[in-house]
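We begin with a single chain expressed as structure tokens, specifically the form predicted alone.
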Amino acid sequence: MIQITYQRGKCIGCNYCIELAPDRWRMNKKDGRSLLLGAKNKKGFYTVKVNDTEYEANKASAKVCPMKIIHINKLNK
């Protein structure tokens, strides 16, 4: 399992995360910021736990994010 954490308030809507991991990210048409699908919001930090198969795509998203607001953590089983 991996955990993806995303600080949505600082998103600039660059679309990189959506291009690299389209199964996990979508663009919100109302405010132009990315949505982390399946995530729960806690004080502006959106978090979701997903299967290891999503690791590479989301790690790439975190790496290219110009705001550095996507964080990926591998969880112990």
Given for the second form:
Amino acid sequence: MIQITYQRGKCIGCNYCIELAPDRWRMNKKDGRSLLLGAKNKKGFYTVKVNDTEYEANKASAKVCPMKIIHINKLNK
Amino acid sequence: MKNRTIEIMAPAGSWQSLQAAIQGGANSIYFGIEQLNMRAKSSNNFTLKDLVEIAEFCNKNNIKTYITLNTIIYDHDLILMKKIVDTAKQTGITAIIASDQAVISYAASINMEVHISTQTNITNIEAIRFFAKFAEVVILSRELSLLQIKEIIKEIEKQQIKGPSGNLVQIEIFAHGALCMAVSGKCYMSLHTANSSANRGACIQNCRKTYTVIDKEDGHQFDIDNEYIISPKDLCTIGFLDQVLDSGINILKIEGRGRSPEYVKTTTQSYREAADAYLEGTYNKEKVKGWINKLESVYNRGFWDGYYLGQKLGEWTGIHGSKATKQKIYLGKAKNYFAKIQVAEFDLETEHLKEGDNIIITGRTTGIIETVAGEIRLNDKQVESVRKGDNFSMRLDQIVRPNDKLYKIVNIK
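Form predicted alone done; form predicted together with the partner chain now:
Following is the full complex, with the preceding chain placed first.
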């Protein structure tokens, strides 16, 4: 499993995360910021645990995010 | 020149800077809302919720308010963009500064005043005629010379080019602050190197860094000594503001939404004084020296004339960061103010402070107070200085509020 963390309040809506991991990210057209699908919000930090198969795509999203607000952690089983 | 007024427009990246702008004598302020502005990454932008308060406060103080909504706009931004423009209209914000046609046409369609951003790179009279269908003010490209600007203003009058209100289109220029190494808004270095688009307000400022040149044939590397080869110095027009204003310009913008309140106050005040001196006929070299001295005390990368005088192309700064002659050191926070006896109480969290030190106090409502530390008392006894951990009181003839920040100003050696 991996955990994706996303600090949504700082998103500038550049769309890169969606381009690189379209299964996990979607644009919210109401406020122009990305949504991390399936994530729970705790004080502005959105987190979701997903399968290892999503690692590469989301790691790429984290890497290109201009605001550096996406973090991926591998969870020990 | 009796009826002429010169509008000094100051940057408001925070409530502190907004107050500082008003204290410095600004006629108008500009600021970003949410993420659709050119400082989305580097300044604490206001939110939609702040708009009502900003509009109320500025309208009460007779300050015009402009929202910068000037990034490129994607489809997914349209709802937010419209929400910002609608809220601006409802709350009584003066105008929207826009560059994308979506913003320009939407704002114009609901009769919200539009100003054309410098990001649109307007450099000729025909472009102004085109945008006059939507806009009252055009902020010219920063790369024009004063001669070109003068000609444009003359033509607006001659051809009677008017905005939607029926008034002649007004021309605004940047008077002071950071310049872009590229033609404004046409730089993609940050996007290419870090996926961080300058045109979405997320410039990582590649141009402000040092570089090494590599000989591709033999691999030799050369550091480029003492020169930040693509980092322009900051624009400063105060030394030839008479020529700027002679060209017919009536709106002067100060750049710096990412800067501190003391930067905003100092720059605004200097340009206010210079513009007023020009109108009164007392603008002279002696005064210019004083203003430049003041401007050098706050953040700057060294000054140059920009492109306005047309002689030298690009002056590059030899330093990273600021050349400011003074710096502020954080000391602590205000706890209380006793108005009757004009005494303020502070917690000194770090460093030390003595009577006679130059200090500044900043806060959301306070804005910025620049003064000299008065009589200091610790445990009801007068002392010469206080240090980290002390809870002390000080005579102060201006009101401060709890949690206002206290700083000491020191010269940089």
